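Okay, so here's just one chain, in structure tokens, the form predicted alone.
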Amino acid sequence: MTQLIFNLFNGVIIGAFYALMALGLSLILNLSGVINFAHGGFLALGAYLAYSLMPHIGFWGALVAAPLLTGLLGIAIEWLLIRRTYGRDPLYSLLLTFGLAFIFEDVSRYIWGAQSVPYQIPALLSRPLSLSYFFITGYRVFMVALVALAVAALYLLLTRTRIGIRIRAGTHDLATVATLGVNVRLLRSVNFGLGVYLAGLAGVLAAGQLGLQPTIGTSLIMPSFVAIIVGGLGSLPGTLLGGILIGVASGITSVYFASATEAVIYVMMALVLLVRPRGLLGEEGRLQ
């Protein structure tokens, strides 16, 4: 029972990297039409931030800054690169993120090696809080009480101020909203620079439970598009929802067939489509 109970609360510790992942990629892809590979990249680069600034800043400082400048990053690379395969076929920026994610990683092993590198936490969140459930550590309990944070936030962003709700109507039709006078431009770079960010926030709170290497991002990012398929295109909590599920089945299969742990993220997804094709909460007509 105790080896369920572990695998269960570490599928709902995966799934909330999945999620807040897809929620990063999800609004990049609602709004701008990119399906962003580079994702994964920017989840290590936020991770490395965090790595490099904690002797200065602590671990704290770091959590703060690090997704922080990874969102700066990401603007800027929207603004240098990103933007101009808008209004172009998606694969040209398919191809441009396939690329930068190469990008990503390579420059990562340059700079701070191949190998893993040590990534403290602090030693308060590291004990157990449970003798009997010695897995259940402070830090995994902070985790997915930021990640719902986050997510909290994220909503409120959406639904209670002007940026949101511009981002939420240039998702339904872009052009009208340009049409009434807002600057697209500047609401697709905000845009990218948030769901990045998010992807950053992940990176620090991943580094801290699976280690820290230049391939993290690459292990994280397949699951995040599943957990958008299967929550459902243009669903922020068909998202989320996703990338729960996806990380608890994995985490449930692992008990059983431990072989499968992946697979079983791909035969859900399958599942999803042919019973539901636009996904758990996906919007009618999404995909037309």
Second form
Amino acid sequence: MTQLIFNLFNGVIIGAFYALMALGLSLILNLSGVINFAHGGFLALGAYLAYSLMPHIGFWGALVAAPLLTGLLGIAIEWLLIRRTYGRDPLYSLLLTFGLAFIFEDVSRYIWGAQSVPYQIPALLSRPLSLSYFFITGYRVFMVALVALAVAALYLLLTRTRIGIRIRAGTHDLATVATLGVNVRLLRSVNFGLGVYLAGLAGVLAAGQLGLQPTIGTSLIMPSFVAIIVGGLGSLPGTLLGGILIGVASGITSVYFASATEAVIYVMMALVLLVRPRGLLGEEGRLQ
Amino acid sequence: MKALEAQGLQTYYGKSHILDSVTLEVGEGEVVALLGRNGAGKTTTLRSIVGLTPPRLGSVRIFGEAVTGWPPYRIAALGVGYVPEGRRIFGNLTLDENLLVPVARPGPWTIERVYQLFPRLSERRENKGRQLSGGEQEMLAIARALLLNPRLLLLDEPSQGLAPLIVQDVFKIIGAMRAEGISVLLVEQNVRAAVAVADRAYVLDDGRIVYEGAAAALGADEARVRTLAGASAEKWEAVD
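Right, and the form predicted in complex with the partner chain of this protein, after the form predicted alone?
Next comes the full complex, this chain leading.
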């Protein structure tokens, strides 16, 4: 029983990471039509930046600064490279971001080494909250709370601010948004930065749980794509739901059939697509 | 100064040549109709003007400013409101949210005032765009363009697919725009209604301007109106 709760809880945590990653991927995919394979690279970068900043500004400072810096770097890369692929064959952006992912991983290895680095989380957060459920550490609860906070902030941004409303409108019909006086080039840059910020935040949090090595992003990116497809293309609530569902599914599977832990998410995707090709909350016709 | 001067527009979609040397102008405060059969290039003309499908050759001046090659948002910022074919409202947003998308320019049109102009819309502020009727969607598309406080308004088939009573409302609004001093370029299939509201008219055929003159003269040319309008001429007569 304890083990089931343990794995269920782990599933929620890992699902929260998938969801945070997938939300960023989804934002970028929906507005710019780019499948950002470099997203895992941005996640790793956020984590390493936090690692390097921590001795100077502490964990809490790094938690604020590292995702912001990652987001700014994302905007720079979008402006320099990625926007040149807009409106072209999707193959260009796939190749570009795929290449960027490799570059990020190798640069991380070059700067910070191929081995895991010691990533310190505050002692305050590493204590278990209860003796019988020793695995519920403050850090794990903190991570879930922070992901929930980030999702709530994203929701408010997208529904209560003009820029967020324009991002949602652009997802639907970007050309019409442009004819209403909105600088869509800038909108896409900001949106890309926002998506990458979420990846950076996921990285800062994930490193404290999973350890930090150059491949940290690679293990999270495929499940995040699966989360988007399970939740349904074009739907951010769907993406969130998809992320948590596949996290929990792999958590539960690890109790009863440990070797299928990774396979189960793909099985889930196949089942969802068979029953409901547009995903759980996806818009009709989005894939056409 | 003219509100709009388009000179020798040559516009392509990929390799297909759609506009062949289209030249037209709209004077300040003037309502101009752009007529022609389906596929004549009316929508492409508007898209060339607003920057969505920039012409390969030719020039566009708006209030004296040479805007050829400008991105759509900069053209909109000059005060060009565009009501696209099929309305293209944001179905995933509420009506209120739809009205927050435009980058509002200062002027008499505010969200309050467009809700006064379209009381039907103010009753449905929380509804999603896709839940609105065709007529409400058309009103919303016009309201959205008005928030730019346009000096030039481009309307692409605003009466398409609407019930006759709603069509009359739409044309009343176009008349009201003229009273506000807004210059209007109106693309319409509904030839009789269009020539009734317009000062001048152009007829496009196969990407070329084949008629240019006073709207009243075109309206009096019964044979021409019939060929232009095809089936829709009968429909309009039935309404009267």
